[in-house]
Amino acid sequence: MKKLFSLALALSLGATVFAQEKKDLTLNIVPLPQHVQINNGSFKINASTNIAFDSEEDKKVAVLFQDFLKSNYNLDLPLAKSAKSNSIYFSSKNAKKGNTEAYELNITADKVIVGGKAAGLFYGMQSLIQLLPVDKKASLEIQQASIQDEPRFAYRGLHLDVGRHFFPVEFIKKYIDILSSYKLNTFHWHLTEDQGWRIEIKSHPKLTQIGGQRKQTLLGNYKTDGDYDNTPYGGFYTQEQVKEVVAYATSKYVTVIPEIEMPGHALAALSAYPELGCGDNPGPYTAAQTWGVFDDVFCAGKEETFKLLEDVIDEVIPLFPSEYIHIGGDECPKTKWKTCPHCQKRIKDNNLKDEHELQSYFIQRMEKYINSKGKRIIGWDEILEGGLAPNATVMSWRGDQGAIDAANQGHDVIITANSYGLYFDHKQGPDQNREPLSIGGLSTLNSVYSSDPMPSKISEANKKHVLGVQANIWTEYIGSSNKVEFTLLPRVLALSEIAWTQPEKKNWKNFSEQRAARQLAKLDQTSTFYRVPEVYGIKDTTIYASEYTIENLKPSVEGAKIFYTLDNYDPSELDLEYTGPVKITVPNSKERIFKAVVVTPSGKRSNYIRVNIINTKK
C-alpha cells in the first residue's frame, strides 16, 4: 500500500494561536485537546535527535513515529532506551492511573516527552505529529507547550458498509489509518447485507460462493423499474484477510466490531441457503440488485435458521477480539412471518403475542447464544422491542427516542442518528445538482460539528449510559474507495471533535478556518480524495441593492485560492482571483451574479457559492 495517508494526516503548528471564551490557548490539533499551555520557544528535530522509550509496548509507538519521520520527512532517527537531551521520549512510566486513552505532551527546548499508556501514548504521538510543519522541506521545529488530554466519550466509532459495495483489504487498512489519525477507536465493519455476504464461513461456503455475488447492480437513483449495469458483482474477505485487518487495526489501537445482520437484510444468505426462508417450499432467492428493504427475511420458525447463524457466530467470534458482536436487528418486515406456518407455530408454542414478539424471541435467542460465548451484542434500536439482557448495547439511529428508551431500561447507548449529521452517505451540500449522486439527506461539515451527541432529553442519571458516538457510511451509491474518502473527508474531522472534545471548548470559526483548513492542506499533498468546503464568508443568497461589496472571504483550505465570476458562469482558476473586497455596481433593473470557488494547490475545487445582487430600481 502506498503511504498516501497513514499517520501522514498530521497537521502542523499554526502560525498563530487563538483565544477561546475562557481565554485558553491551543495549538492546531484535531480533535481539540482539553488543556493546552503554550510556552515560548521551540524544540528542533535534527539528525542528532533520538527517539527514546520505556517498555516494549512504548517501543511500538516509538517505532510508528520513527517510521512516520522516515516516510514523510526523509529523516531516519535512531531508537534509544534512555532519554537524554535532544530526545523525543515515549514513556508510560509515570502515566496517571485511570483512563488509558489519556495522554500528556510536554515540549521543552531540549526534550519532548509523550506520556501515556497504550492507546493514550498512541494519541499523544498523533498530537505530536500534528505539530510538525506542513512544508516537508522546512526546519522541523515544534512549539514549546504542555498538553493534558483525554477523550469525552469512550466509544468513538466509524462504520463502513461493504455489503452493497465491496472494498479491498488495502483500502480497509487506509480507512483504519484515517479514523485512528483522529483518535477514533472503533471500526464497525458491516459485513452482510441483502446485496452481498462478505465474510468467509468455512462451514457454509455457499454464503460467499453464491451469497457473495449478485447478477447486476442498479444504475443511478433508486427506481422501481430502474436500469441495471448487466454486470456481475461480488467479493468477500477470507478469514485470513479478516485476521490481517484486525491485527492491523490493533496496531493502531482500533477495535473492529463485525456486524452479521439478522433476521432481516438476509437476501444474500437466502440466495445461498433458500431453505432458511419462510414456508415449506421457499425461494428461489437472489442477492438484491437494487436498494431498499425486502420482505424476505430469515424464517424465525425453523431450527435450521438458528443452527446456521450459530455456526456463523462460532466462526466469527475467534476472528474478532472485540467484546461485541453486532447483530443488526433493523428493518425486518414481518409480512412473510404472518403467513409462514413455521413462524406461526413458533408464536403459538412460545405464547408470543404477535410477530413483533417473534422478532424479540429471535434476537433474545441469538443474544443468549452470543453471551454464552463470552461476547455481548450491539444492535440497532429496533432490538429494544420486547426486551433485552442488561448487557446489550443499543445503537440509536432513528433519533433520540431509542437512546432515551434504552438508557431508561439500563442499556448502554451509542448515538448514531442522522439528526446529528452522522449519516455520512448523505450529501454534503443542500444543492443536489452540485453534489455527487447520493441516497439523499443532508449532513454538512457544520451540522456535524454543531451537534452534541448527548440527547438533551435524557435524564442526568442516565447520561452515564451514553458510551459515545459513531458515524455511518452506507454504500448504496458509493461504489469506489475514492468516493468513500470523499464522503468521509472532511466530516470525520468534525466527528472526531464532537467525540473527543468537551462541547464548551468547541469553536466553529477556529475549527473551520484554521485547524480544519490546515488539515485539508496536508491532505491536499496526498492522493486522498476529499470534498473541498465552500469559501468561508458568504452563503448562497439574494441581495437587493444597487451597490454591494463582497469582502472578508477566506479559502477553506490553507494555501488555496479563491476565484470568482460576475457573469453567472461557473468560476475556475481561469477567472479573477479574489485578493480583497470586490465592489459590485448594478444598473437599474439589472442583476449581477457573483460566484466564488476555492481551488486548492493540487487543483481540487469546491462547489461555488452564488450571490444574486438585484437592483429593482427602474
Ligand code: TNX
The other form holds:
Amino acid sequence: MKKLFSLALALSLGATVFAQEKKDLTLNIVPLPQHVQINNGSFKINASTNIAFDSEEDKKVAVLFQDFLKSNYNLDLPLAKSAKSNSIYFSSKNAKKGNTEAYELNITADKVIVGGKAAGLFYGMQSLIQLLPVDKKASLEIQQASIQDEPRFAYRGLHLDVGRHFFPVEFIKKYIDILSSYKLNTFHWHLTEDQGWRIEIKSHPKLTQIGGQRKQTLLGNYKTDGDYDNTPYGGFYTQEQVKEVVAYATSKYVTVIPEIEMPGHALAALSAYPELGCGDNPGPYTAAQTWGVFDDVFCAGKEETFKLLEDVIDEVIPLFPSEYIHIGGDECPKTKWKTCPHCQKRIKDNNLKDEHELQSYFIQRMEKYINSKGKRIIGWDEILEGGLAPNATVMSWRGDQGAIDAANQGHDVIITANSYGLYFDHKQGPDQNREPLSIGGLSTLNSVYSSDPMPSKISEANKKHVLGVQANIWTEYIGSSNKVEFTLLPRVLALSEIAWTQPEKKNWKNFSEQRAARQLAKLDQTSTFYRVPEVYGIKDTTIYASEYTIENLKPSVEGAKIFYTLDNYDPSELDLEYTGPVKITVPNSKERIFKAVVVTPSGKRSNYIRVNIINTKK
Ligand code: TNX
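Got the form predicted on its own; could you also share the form predicted in complex with the ligand?
Every component of the complex follows; first up is the chain already shown.
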C-alpha cells in the first residue's frame, strides 16, 4: 500500500514537473508575444503529420517550415493542399485585416494552425520553430496554446558595415536568416566607406576596381602611429550578387536598405575619382587604411560630384525594392569646403550662410533627385544640420536629440543610439581584459534589453513618427564572419524584444534566465558563434567577511554547467563544478577569490565573474 502510494506520488510529481517544463516551452519565444494562453495537452509531430497550406503565398512559408524540420530534426513531412487532422496548417484565409505582420498560432491536440498573411505567417512559423524542443532526439511535442501576436514597431532593423571589412554573400544570407528568425524586418546594408566601396557600379567601374581595395589595414587598437598588416584588402558585390541577396531577403520578409555615403566617408570613392575632391588639383587619394573621420570628402561645389552620385543612384534604385535609400550624411568635416573655391562659390551663388547649410544643400539636392525617382531618403542625424531635407527620415545615432528634433518637426525617425545599447560594435562586458578587441564603449545584453526606444521628450502627438529601432554593427574591429556572429548574438535577442514586444511585458529575469537561455541552447547545437553571457546570480564584487556563501547561481545557457575556482585562476571545465551553495571560509587577514564561468554543452565558455572575499580581522 505504502509502495503504491509513493509510486502514485512519484508519478504525479513527475507529471507536475513535466507540465511545468511544457509551460516554459511556450514562454520561451523571443521576442515575447503580446498574448499567450497556455492550454493542457500537446500536439505531437510524427511521421504522418502533414504540412498544409491555403494559397501559393502560404505555401512558401509551409515549405520553409518543411525545410526546417528536414534539416534540423531529420523529419521529412509531406505538403498537403488542405488541412485534415494531424496537420500543421499555414493559412492566410482568416487573417485579420490591418497589421500584415500580425499572426495567430493555435495549437490543439490534432492541429496546429498558423494564421496570418505573408510576413505575419512567416513570424507565426518562427514562433512555432522556437517551440520545438532543444533535444533533437526527443519526441516533437508542442504545448497546446493560443498566441495572438503583432509587433510594437513597424521598423525593426539591423545594420552591417561591409566597408571596413567585407563579408561574402553566403554570410550576408546567414545574417538575414538570423535577423529574420527573431522577427526583425530590415537589413541596412552599409555599402560604401572611406576604407572600401563595395557595390559594383557599371557606369563607374573604378569605384570598385580602385575604391574596393586598400593597401593594408591597421592592426589592433586605434593609434595615430599604429602598426599595419602590410596586406592588401578588398572585395565588392557584383550587381548580380546584390540581386541574389535582395531576393533571398525578400523570401524571408526582410527589406534591404542600401546605404551610399555622402558627402563624407568618401575616401574610397575619391581614390577612384580624385577629380571629385575639393580644390583645383585635388588628390591623389587612397582608400583609408585606418579608422576615424577624414577631412577629404566629396566636393559640394563641383557639378561632377552630383553627376557621379546621380549615376550611382540610377543603378542602385533598380536593385532594391526598398522604399528608402540611405544616403549617410554623418561625420562630414567642413575643413576642405572652407577653403575650396568651388564650394565657396556654391555657398555664394545659393545664398547659403555657411558650410553647414552647404551640407544641407547637398542632402536636399540628392533628396530631390531620389524623390523624383519615387524613393525616399534616410540619413544619419547630421542631416538636421543647416535644415532638414523636406521628406527625409532621420536615423538618430548621437543620443536622443536628433530623434526629438526630427520627430517634433514632423519627420519620421529611427532610434539607433548607444544610449539604448544599439551600438553592437561596443564591447559586451565592462572589463576590456575579458573582451576581444573592439572600438570600446559598452553595450551589454542587459543595457539593450532594459532600454525603451521611445524618447520620452517626443510629444505624444509626434510619437507616431518613431518608426522603430535598429542596432548597428560597425566593423572597424570585426574582421571575420565569426566575430560578426559573436557581436550579434545574443544582443540581437534583446533588440528583437525591444522592437517587437510592448515594454510593459518585458521581464529581464524571464528573458535572460529562461527564454534567451533556451534559444542559446538551440544555437549551441549549430555552427553559429555567440557570446555566452556570464553566470547569473552574482556580480563582480568585493565582500568583507570571514565567511560567505555563494548560492543561487544560474547558467546563461540552458543545459550548460557552471565551474569555479578559489585560487584566482581563470576557471574552466577542468575546475570545480558548481552544483549548489559554496561556503567559503576566509582566515584572518586573508582573501579568497571566487571566479565562476558558464561552459555550454558544445564547450563554449563565458567570461568569468569574480567575487573577492576579504577577512580584515588581524
Ligand atoms: C560612428 S554612426 C560612425 C561610424 C563608425 C561608428 C563606430 C555613424 C553614422 N558613424 O562611421 O563606424 O561611429 O562606432
